[in-house]
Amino acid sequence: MLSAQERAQVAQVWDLIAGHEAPFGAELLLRLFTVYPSTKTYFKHLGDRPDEVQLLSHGQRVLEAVGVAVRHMDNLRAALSPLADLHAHVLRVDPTNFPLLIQCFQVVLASHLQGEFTVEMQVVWDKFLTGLAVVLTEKYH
């Protein structure tokens, strides 16, 4: 899926993050819900209007699945196993908003690491989502 340089252009993205999940995955999902607002079908347990707490503590688990598949980008099928099913087969997502997601997330990176998120680093970390996103949708074939 990805090459050795690119395995690294994702670590080198991954390593301004870490540590900063939460801020960063409230920041997604708050664009995710305001952008594209069909999105909240999937997060009734937050309510209908989120409070930070809520999406930090959500976001930061989105965040830290993000970090398993960054650490396991040789393995993801494995990795990423469990929480393919339970897209798949408890909270029944529909796939087609993965692309939603990763496209929010490239806007949460760019806004935050500026100059850090050239556009190559971009074009790799669009590549790396979007396989991650296959892997979580390949349960519901």
Second form
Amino acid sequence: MLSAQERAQVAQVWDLIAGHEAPFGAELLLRLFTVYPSTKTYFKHLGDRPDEVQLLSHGQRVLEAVGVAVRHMDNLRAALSPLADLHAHVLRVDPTNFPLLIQCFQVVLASHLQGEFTVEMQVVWDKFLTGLAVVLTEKYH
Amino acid sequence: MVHFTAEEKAAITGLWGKVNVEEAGGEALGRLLVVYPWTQRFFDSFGNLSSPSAIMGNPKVKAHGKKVLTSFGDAVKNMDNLKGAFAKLSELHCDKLHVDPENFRLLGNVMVIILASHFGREFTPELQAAWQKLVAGVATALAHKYH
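Taking the form predicted alone as the starting point, write out the structure of the form predicted together with its partner chain.
What follows is the entire complex, opening with the chain shown before.
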């Protein structure tokens, strides 16, 4: 799905995130919950106003999974199979929520990278994250 | 009907005052056409859209982007009556331009990303929430007269 050049671009952006999965993930979730409050229904265990510790912990988990995807772009289905099972049978997050998370991901990238957030980065990450969401929801039926 | 608190209105107008409408408009439309290439279907007459750099540098894209974002300024001035403010444009987009309203949502999201890139850390989650609410309201208003 992604060309060799696109994969290189994904990896290049990931280099900026690697090592900072927790704060990046925390901001991602904070934006998700602030902008799209209905998404909090999937995180009842974090309470109505998740605190920084919870956001960092769960944010790290989410971003580490994205890191797994980055390292296995040529074999996403196999690498993410356990997560796909989890989302299909346990979490059952409605598929319409993934674009909301992707929007927030792009906003975090854009606000951190600012002028360096090129249109090429935006298109390649949109493609990559959308593909990721497809894999995570593939076992839903 | 979408309702904005006093804080949300202040946050939105405060940021809008610092936006270079001409530049941001071209960037928004350009990024829409690059990131969601199927949106190019409405712009056959725009000439060279063959690559990201061609699109971002295309003078027609820049000019049209400026037009679109200038019109968006009406939204900022009429947050309490988006449907009224965009009634005529809604008819135009349905009857003459035949644009699927989903495209308004895509453009709105691209605009938010551009604001984030321009304003960096200043673009807080609360600011993002206010702006996502506004772009969603505009998209709904633009779709309101469709029949």
